[in-house]
Every structure is written in C-alpha cells, then in structure tokens.
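Given next, in structure tokens, is a single chain: the form predicted on its own.
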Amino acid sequence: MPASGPRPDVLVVGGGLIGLLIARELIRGGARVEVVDDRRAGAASPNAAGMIAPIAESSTDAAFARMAITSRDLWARLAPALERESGISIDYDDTGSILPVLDEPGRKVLAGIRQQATDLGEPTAELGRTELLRLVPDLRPGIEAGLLLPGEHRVDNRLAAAAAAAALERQGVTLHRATVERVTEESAGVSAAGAGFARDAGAVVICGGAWTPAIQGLPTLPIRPVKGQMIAFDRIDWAFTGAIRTPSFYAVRRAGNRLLIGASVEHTGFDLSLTDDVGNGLASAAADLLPALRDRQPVEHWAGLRPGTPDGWPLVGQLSERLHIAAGHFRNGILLAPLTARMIAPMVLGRPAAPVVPVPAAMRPRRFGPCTR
C-alpha cells in the first residue's frame, strides 16, 4: 500500500543509529524526511558495544584516528541534545578505556598507541598497579601497569537509538515500518517499495546495513555481513565505568552494574545462530583478566551483523543523482554515526560540504570501480 501524506524530499531506508542520526541533520537542514525500517533480526545498531573509541579502533591508521576523533567529539555534543530532544537517558560516558600490560610485547604495543594518542593531541596516563586496583578491583594478580585513554567515550547504543527515533517522531518524522526491497530513480525523484509498501522522495538515503546489497535497483556494493558474538554479566560494581581493551577481547560497562564482554569475528553469512564454544571462550578470555567473573555465568548471549566491505572503511557518498548511501562501518558504525551524518547531510542537500567533515576518498562509493547498475 502506498504511504500517504505529502511526499517528502527524502527517504532514509535503514532505521539503525546512522540512518536516524541522517534522518536528524537533513531535518536540521530544512528538509522533509521519512524513515523506513524493518527491525531486521541481528542488525548491527543495536547489537553492538558501544565504543567510542578513536584511538584503541585505530592503533595503526592515524587518517581514521583523525577522522574518529572528530566524530567522538561531535558525539560529546549530540548526546545532552539526544537527551533533551527525546526525554530518554542514553547511559553516555566519557570515563575512558583502559589497556592493561599483560606482557613484554604488549607493552611495546601499548607504548606505539600511547606515542599515536600523543600525537594527535589526545590525553593518555600511566597507571599502576594501586590505581588500577582501585578503578576495577577484579583484575589478576600480575597486571602491574595500564594506559588510560581519557578520551575513549562509551554510549547505550539502545538507548541511544531509541532516543533518535523519540526526537524525530516529536518533530513529526514518520517513521515506517517495512522492508524496501528495491529503488528505482526516476526523472523527479526515487520510488521506494517493498510487500506492502511503496513511498516516492525527491531523493533516497541507503543505510541497510548488512543487507544493503540485497536491494534492487542499487549498484553492485560489496557490503558483507560479519558476525559478532557477546556476552554480559551482571553484578559489576567497579568505580570505572568505562571500558577495557586487551588484544582478544573487549569488556564494557552499561549502567545498572552490567558488563559486555565482545566480540567474535565470523565469516557465516547471515546465520545468526549462538555457539557455545564463543560464549564459552569469551568468558573464559574474560574470567582470565577478571577472576571474579569464573563463578558467574552470563546474563545475555547474543549476535549481531557488521556490514563489512573489503578494505574496512564504510561507503559514504552518492550513487546517482538521487541516490545516496551510508553503509559498510562494520565494527565503527557507532563510532562514525555522528560523523557520517555531517558528511552526508549536505551532499543530499545540494549544498556545499561542512569544511570539517568532508567526505574523505577512503569512503567514496566508486573506490571500488563504477556505481552503475
């Protein structure tokens, strides 16, 4: 059935964190936007850690650590103005990551971030044995030493997706629940339909994730999903708050006492089935750094979907005329929301690029040879 109301001047296909974030900067803009979403089992926005973490995402790449610093940064003012535009808490945190040595190698490791950090003019500290004690008691003995990364900031992805979607529908955006299954561009605008759906725009915004390849009437995108597991315990009442990085598993505070422990990387397609030798691995990693953990049995097992692409940066950019995209951030969808949103704002606008955020050529869609269909 066709969706009634005037038609708007942009549809935003994918109602993940960076489709609303979209969503929101167009309407700051002065355009009419819908959403279109179909709340796909495993997709990544809600599945996810919620890291904010430009440094310790970046280790080796300081082009992306630039680009994720900007990006942390626009997200220290978007969260009080998500909060205050929904009414919903979204758990924000700015306490930081810690990296603990766990050996020789891993201090030189932990000496090149700290040397990077520097610089890019970002914040680090040493600490020691006492202070870490002091921030995550559970820690086993022989860990003696950790940087601290002040500047690594954490969100409730839930939470934070939900206080999107609140801030749009109170400024009137609706947001339709179907899934597209195929785009067509057309003399005045893009045509957007799927089973029981059908919505013209005067242009057309892709952000689907995992599954964006499967749309019809888009260019060939070599988007592939990579699957994550994780799991959460309960009961964490540590005075840190923030995150802890080691080289084979994340572990990350929620509020309400609860911590994630993530992530698998799995090459199966869209199967998103639990296996109990990644959970079981996963808390054993966990329990290993954590001794307190070995006597505690998960809360929650699941697994999400990153859109992957062949060189890890995301496709940000414009297809056609009318036909814009912004997918692919596999394990940096979070991270980038913010960012990605000012970058792709504009193009669809017909304006000029914000100077701070340009779209830089490791995202452009035609990287990967030319977006015809």
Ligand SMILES: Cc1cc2nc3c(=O)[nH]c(=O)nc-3n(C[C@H](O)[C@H](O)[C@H](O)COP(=O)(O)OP(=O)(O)OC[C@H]3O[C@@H](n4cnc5c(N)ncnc54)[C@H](O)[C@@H]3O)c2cc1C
Second form
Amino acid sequence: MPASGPRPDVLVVGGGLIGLLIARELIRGGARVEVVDDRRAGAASPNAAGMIAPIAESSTDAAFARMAITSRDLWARLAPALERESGISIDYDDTGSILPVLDEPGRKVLAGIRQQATDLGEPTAELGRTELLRLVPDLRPGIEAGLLLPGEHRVDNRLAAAAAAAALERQGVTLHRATVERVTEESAGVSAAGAGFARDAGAVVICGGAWTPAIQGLPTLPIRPVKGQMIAFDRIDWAFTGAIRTPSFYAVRRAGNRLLIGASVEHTGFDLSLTDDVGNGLASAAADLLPALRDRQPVEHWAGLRPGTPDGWPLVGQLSERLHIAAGHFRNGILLAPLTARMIAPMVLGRPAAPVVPVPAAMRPRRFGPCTR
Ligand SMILES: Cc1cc2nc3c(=O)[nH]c(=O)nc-3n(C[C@H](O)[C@H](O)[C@H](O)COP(=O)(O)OP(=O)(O)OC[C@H]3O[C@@H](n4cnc5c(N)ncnc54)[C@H](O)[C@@H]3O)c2cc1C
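What would the structure be for the form predicted in complex with the ligand, rather than the form predicted on its own?
And the full complex, kicking off with our chain again.
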C-alpha cells in the first residue's frame, strides 16, 4: 500500500545507526525526511560492541585514523544531544582503552601504537601493575604494564540506536517498518517499493548495511556480510568502565555490571547461527586474561553481520543524481556514524547543513570501477 502524506524530500532506506544519524542530520538541514527499515535479525548496529576506537582500530592507516578521530570528536557532542533529544541515556563513556602488555612481541606492538597515537596528537599513558589492578582487579598475575589510550571511547550501541530513533519520532519523522525491494530513479524523484510498501521521495539514501546489494535498481556494490559472534558476562564490579583490547579479543564494559567479549570474524554469508566453538573460544581467551570469568557462564551469546567491503572502507556518496549510499562500514560503523552523516547530508541536500566535511576519495562508491546499473 502506498504510504500517505506529502512526499518527503529524502527517504532513508535502512534504519541502523548510519541511516538514523543521516536522517537526523538531514532534518537539521531543513529537509522533510522519512526512514524505512525492516528490523532484520543480525543487523550490525544493535549487535556491535560500541567501541569508538580511532587509534587501536587504525594502527596501520593514518588517513583512516584522522577521520576516525574527527568522528570520535563528533560523538562527544552528539551523545549529550541525542540524550536530550530522546530522553534516553546512551551510556557514553570516555574513560579510554587499556592495552595490556602480554609478552615481549606485544610490548613492541604497543610501542608502535603509542608512537602512532603521539604522531596523531593523541594522549597516551603507561600503566604499571598497581594502577592496572586498581582499574581491573581481575587481571591475571604476570601482567606488569599496559598502555592507556584515553582518546578511545565507547557507547551502548543498542541504546544509541534506540535514542536516535526516538529523537526522530519526537520530531514527527515517520519510521516505516517495511522491506524495500526496489528503487527506481525518475526525472523528478526516486520511488522505493516492496511488499505492502511504496513511497516516492525527492531523493533516497541507501543505508541497508550488509543487505544493501540485494536492493534492486542499484549498481553492483561489493558489500558482503562478515559475521561477528559476541558473548557477555555479568557481575563485573571493576572501577574501569572502558574497553580492554588484546590481539585475540576485546572486552567492553556496559553501564552496570556487564562485560561484552568479542568478536569472531567469519565469512559465512548471512548465516547467523551461534557456535559453541566460537563462544567457548571467546570465553576461554577472556578467562586467560581475567581468571575470575573462568567459573562463570556467559549471560548472552549473539551474532551480527558487519557490512564488509574489499578494502575495509565504507561506500559514501552519490550513485546517481538522486540516489545516494552510506554503507559498508565494516568494523567501524558505530565510530564513523556521526562523520558519515555530516559528510553525506550536504551532498543530498545540495547545500551545507553544517560546515561541510568532504568525502575522501577512499570512500567514493565508484572506486572499485564503473558501477553497472
Ligand atoms: C559483532 C560486531 C561488533 C562490532 N563492533 C563495533 C565497534 O565496537 N565499533 C564500531 O564502530 N563498529 C562495530 N561494529 C560494526 C558496526 O556495527 C557496523 O559497521 C554498523 O553498525 C553498520 O551500521 P549500518 O546502519 O550501516 O547497518 P545495520 O546496523 O546493519 O543496519 C542496516 C539496517 O537496514 C535494514 N535494511 C536492510 N535492507 C533493507 C531493505 N531492503 N529494506 C528495509 N530495511 C532494510 C536492516 O533491517 C537494518 O536495520 C561491529 C559489528 C559487529 C557485527
């Protein structure tokens, strides 16, 4: 059934964190916006770890790190604004990440990360055993030092997405629940349609995460699902509320007494099954660092699908005159969501909504060659 009411200026297809923050930015720019989302199991935004980790996530790529730092800085302003606009607390935490020194090779890697952070103008601090134990009393014996990256933050991604949706609804934005099967660009706009849904809009922004290439009417897009399984423990009572990162897993606090452990990287298509070998592997890696976890059972085990691209960079920009894309954020979509919204909104509106952040060439949707329609 066609949706009723005046045609929106922009229809955002996909209401994960990327689509929701883009919708918010478009509204700030004065556009009439609607969002359509079908709440698929395995969507990345509600199933992520919520790390806003610009340094540890980009140890080999300074260009990526600089962009990530810009987005981290946008989060610091966005988090209180989203809470105000929605009335929902999103558990934004700017304590930092701890990278413990596990062995001699690890010490060298951490020295490199520390140097990279310094080159980027980011603060670092060395932690000794006493300070480590004050923050994380469960740390196993033998870990004498660690690196603190205070510029790495985190957020409860489930609450952040819920807050972004609630903030839009408070502003009267319609959030349709439907699947868009096809988009068709016409001379005066774009129509989006699926079973029981049809809507015309002045422009469309595609934000379908890992499922983006399935939408008909788009060029061929090299986005593939990359599954990540995670587990969570309760009854954590440390002072430290940030994240701990090691080469084999990360542990991320949540408000209250929860600790998330992640994540596998599996190229198994759209399969979302939970496997004991991965769950047990994460639990045992975490217990090796934090022995108190050895006697506990995880309280949750879940999986999500990261939208992967061949080079790990997202696709952000214009596909054709009225059709835009922001998808393929792989491991960093929570981190990069605010910056993505700031980049794409002015392109869609054809005018700056705020100071324009240009989309770097590394994110252009056509960088993998001519897109065929
Ligand atoms: C286990 C795991 C851990 C992660 N940890 C982090 C982290 O710590 N930090 C970080 O920055 N990133 C992390 N990520 C990555 C991050 O979650 C993603 O990059 C980001 O959430 C992508 O957001 P999105 O809105 O593009 O996609 P999604 O969140 O997947 O949203 C896409 C939405 O589009 C909808 N949709 C799709 N197709 C259609 C259609 N045809 N019609 C209607 N609706 C449609 C879906 O239902 C879905 O709601 C993690 C991901 C996983 C899986």
